[in-house]
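Next up is one chain by itself, shown in structure tokens, the form predicted alone.
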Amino acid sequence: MRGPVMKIEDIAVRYGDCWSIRSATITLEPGVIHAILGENGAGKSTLLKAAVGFAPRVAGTVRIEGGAGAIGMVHQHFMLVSAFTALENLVLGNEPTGSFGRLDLAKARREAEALMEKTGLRVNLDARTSELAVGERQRLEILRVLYRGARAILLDEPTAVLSPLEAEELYTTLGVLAEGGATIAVVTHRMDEVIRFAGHVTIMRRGRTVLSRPIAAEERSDPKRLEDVLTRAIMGGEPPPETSPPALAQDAKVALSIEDLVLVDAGGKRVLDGLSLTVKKGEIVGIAGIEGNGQRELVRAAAGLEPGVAGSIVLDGARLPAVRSTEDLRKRRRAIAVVHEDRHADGLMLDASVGDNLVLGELGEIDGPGAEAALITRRIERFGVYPPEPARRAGELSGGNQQKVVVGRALDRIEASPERALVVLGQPTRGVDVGAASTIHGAIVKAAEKGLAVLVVSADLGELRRLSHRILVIHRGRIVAELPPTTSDDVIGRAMLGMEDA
């Protein structure tokens, strides 16, 4: 069944005195994957929300022409009920019923399993959503839209939480849907996805569409040139310089040593199963793996938020004690900077101001209100937080700018600490644009140059290659491979799946 043509014409969206979109025009045709690119805060997510009625328009029109079927949106931040099971979330609002109007869970399960089989997107239907890994929750969001029979599917950063293999599978599914006539639009920052899978690209900058055109087949034969053209359009100028790890001293000493670390979840399952690794001073080590194989728990263990049942974490020759008080947490934070993968759950107070979030956890450690204001301004400018308004509520920022706040706070803070030793980053550039990613990468390299050990967990293999001295692959809570950054996607992918021949 053919999807609709969506014509979004001269859209404008304003929140208070801030224009999120000033003038945006885009036409979404069925049968093609349409990629929407732009800097953080350019208005990409707001454009999709305006198209489906989630964002109030002050000007412009949205026309739906031809085709049939519902329009569905997969949001960047999950819209799930955490206490419900995956199956209950999947059918919520569109529940199949039996006699006397009762919920027919058996029918719901059959329909859900048939949909998962058709799309290749799989989740544990019986697990509570709060227990699902981030990647599983993303797949559940996509399944919800498809379950409702949507023929126009708008996705906001759908692969930000997926591994490269999972992203490949998703785009294969989207390609099949597009070939069947569905209307597909994807907001993304991943240029490789655009070059490989998109048939049309639209670029936004500061609330306006500045480019919208098809991607010709012959352009894909020179992906580097196409990436350069698109990056220039996104930034309105020269692309940022490429980042590489600093030279590592041959006699660099081990700063972090994790030995046979074991963590168990509430159900008694080993989420870290004898994990061991080392990171030297000035070294950047990347962690690659399919979501849900212990990455989140590794980051939390380093932060002192997950006590291990066995094994040890040794930093600069001293075993890290368990965190039992706020003061213990402060001591660990002075030596270790941590960025968690879920900025909403573990990194931000969305109802607090941007300024308060930029100095979160430093109460009593900054001398005077003037010093605090200067520190906030410096972090905003250094990491390009937009709009640069300390009093604005953090929840009003785009996802990428929220990420800048979280990463900027952690990296700027650890550099000033005399006890600095380690940086642990979970998905540091998730949802940020190429310019912001370059800024964050530069700050990571600077931390390594200052002698800090750096551990980067990322679903973006390109990011790990650019930053890392070496890449470790995690599978089922264990490190199963150590690889140079020049290793191919295929070999890394096989290791991520636990294949011995990798």
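Just so you know, these numbers come straight off a predicted model, no measurement behind them. Think of the rigid core as the biggest set of C-alphas that the two forms share within 1.5 Å after superposition. Numbering follows the first chain given and starts at 1. First, how it differs from the form predicted together with its partner chain.
- Superposed on the core, the two forms barely differ at G317: its CA moves less than 2 Å between these two forms.
- In the core-superposed comparison between these two forms, Q295 has its Cα shifted by less than 2 Å.
- Once the rigid core is used as the reference frame, the Cα position of H344 differs between these two forms by less than 2 Å.
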Given for the second form:
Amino acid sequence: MRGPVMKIEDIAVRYGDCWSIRSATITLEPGVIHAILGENGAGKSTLLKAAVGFAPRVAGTVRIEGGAGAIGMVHQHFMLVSAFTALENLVLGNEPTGSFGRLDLAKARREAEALMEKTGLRVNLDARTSELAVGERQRLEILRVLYRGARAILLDEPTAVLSPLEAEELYTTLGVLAEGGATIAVVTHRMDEVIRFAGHVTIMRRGRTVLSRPIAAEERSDPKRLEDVLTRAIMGGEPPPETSPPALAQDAKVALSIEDLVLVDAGGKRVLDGLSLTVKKGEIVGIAGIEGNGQRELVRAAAGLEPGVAGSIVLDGARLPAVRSTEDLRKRRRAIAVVHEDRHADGLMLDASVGDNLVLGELGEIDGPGAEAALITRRIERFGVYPPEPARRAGELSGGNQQKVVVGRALDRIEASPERALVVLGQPTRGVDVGAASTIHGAIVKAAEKGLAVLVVSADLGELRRLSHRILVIHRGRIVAELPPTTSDDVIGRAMLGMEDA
Amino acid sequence: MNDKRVRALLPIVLAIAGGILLFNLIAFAFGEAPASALRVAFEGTWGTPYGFGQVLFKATPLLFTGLAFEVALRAGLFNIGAEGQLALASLVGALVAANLPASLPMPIALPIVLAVAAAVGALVAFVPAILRARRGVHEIITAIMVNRIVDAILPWTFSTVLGSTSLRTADIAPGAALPRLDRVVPSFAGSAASFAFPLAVVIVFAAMSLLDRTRPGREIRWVGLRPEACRAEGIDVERRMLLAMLLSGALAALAVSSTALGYKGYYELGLGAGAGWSGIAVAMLGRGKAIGIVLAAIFLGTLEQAGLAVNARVPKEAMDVLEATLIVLVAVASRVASKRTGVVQAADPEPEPPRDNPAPTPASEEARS
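After the form predicted alone, can we look at the form predicted together with its partner chain?
So here's everything in the complex, that chain up top.
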């Protein structure tokens, strides 16, 4: 099944008045994994969408050998019906039917099994889709694309939701498909994946393809150098300096100690199941884990937003009282700053101005419009929020700048608080590009230098490794391993899956 | 700048022109020479001082109810209970006003009556407000039910408690009455426009400015935008919702100033009815701006008065159809208008000359991310 050659020449894509792609040229050939890299908003996802015809193209040509029907796309957010079985989702839109349009599931099953046999991608066809693990759901998406007869597969950030082991498995599968002659293109933020698995790399910057070339085998032997070359191309200049955690005093006192935290959700599941950890003053502790293992609840419990939580949170030697009123919450907020992982749900008001967002919850402490304007200007400058206009609607900012607003508000506020003790950050740089991430990392390190205890929950192991003094692994609502930041992906990944020998 | 304004206003002008055309068609269908019905409508509203006074009179309660709806809307709440809030507040307010000593001067009597009415309005709004804030019961459902309860209570109060067969209260004390505008503008003579109109305009501007500038006002708006984020940052979401809803009820109740106090001199069953509903349209057309609310209220007041003016020639039902159609047209047009200006603003920073060899520093690049 040789895949089609896709030639995209000098295309431009515009949404409203905003250019998503100014000029992009790329040739995708079958046989290798094509990686597409770039900052947020550089136009990577749009490039894929333009290839399958989803994006409003205003110029340029897209030529596909054998017609557009041969291409399938796996979106960043899966497009599966969660109430269906895997088999039903697999054939959705291309259902084999008998007389009078009757669904022929037996035939569907035969075809699906033949396909799984051929590709080596396995999914439990009878399981309800909502019960499948994230990795399985992704395999299901890929199978669905293949089932439709696609010989070219475009994937938009497929590994963002996967554990390291699952990601490796995915690339192995994609490699096999590519060797079998399929055309594969992957958009990703993770440099290490590109270096290990891609045979061809394309880099986009601000709506243009700035680099598109094969990766030679000998380049892989010097990953550091290759990474440097690619980073320069992505940033359009020198890469930002790497952050590292500040020196930690030997006799640093314990600032935060969480003991035996238990939280039972509405369905009776123990989402936090006896979680305990400590963080010292000035220490940055990273929490690694596969999504949905209690990270979100841990952050919310520390913030005081989970009234049903049992166990104790001790801060600077004093046990925090349960939060029963907004007054309690405000009190806790004077000692703890929290950044929630979903900035759109819990952090930002997209329809309010940047200025309003930067002082959300603090009007009681600021005296006068003059002081407020000064505070807003200071925060915008300190975190490099772009564009630096307090009146601009937050929803008009890019994801990276929105995150700067949320993190900036939390960190700047807590550093000025006389009762400051702890910062808890959930996914501080998720979906944020290298430049903004570097600003945010710098601010986190600075907070630790000022003596705050810092807890960082992240799905990005590279981030945790650069920032943390220690990495704790969370699995099914409890801490299952404590590892130094030098630990390999493999070992951390096994611990994240709850394997004993970690 | 001017060009942008014109572009923004054009759809609204077109919508009104469309409405005038529709009006002519309706008049024609009822056997009137189109232009003559239009002339009657114009003379009955903006064409004569009396007509204009009547427009202001019709617009006054809508200013209060429109503002009331806007305040609740800022907190993300739909206060469709203004009908009931205004009705009960009018009754209690008029009863208090009727029982004040006749010698009480206006600077004392009027504030007392308005305060009582506002308190009653807030009290009626308290039921849906507390149920929403504490228990999450949807305020639309509870407000509809409260409206029905008030609807039932009023006639019963008149007939049983007050023992009145005419379904009206006694005349209010002179100190509680708002004087007519024709005292200062003699050409308004005969129209029912009272000092309630300037009072309403001042309250609209003052309230909107307070909502934009003060801590409670801003927090109300933030709570309406994203309650989860506000809760996480320590804002008392329940209290802000409650405050917005009580304010809304109190403001709706102040419309009594233009009906019982400024016009009739007593309250009778059904006085001011419908203002609560029209207030929703006023707030929607006003788009969150004080001047918008004032213009929208005058616009709806004009339509109401025009309907009365041509009533002899074209049936009132036809005018109701026209009124509803015009509101929809203007609502659509103002959406289109605001979208246009929105895009123009967003586009400002973008148009950037294409550069083929950009060599920005990392810092500037990072800032743009």
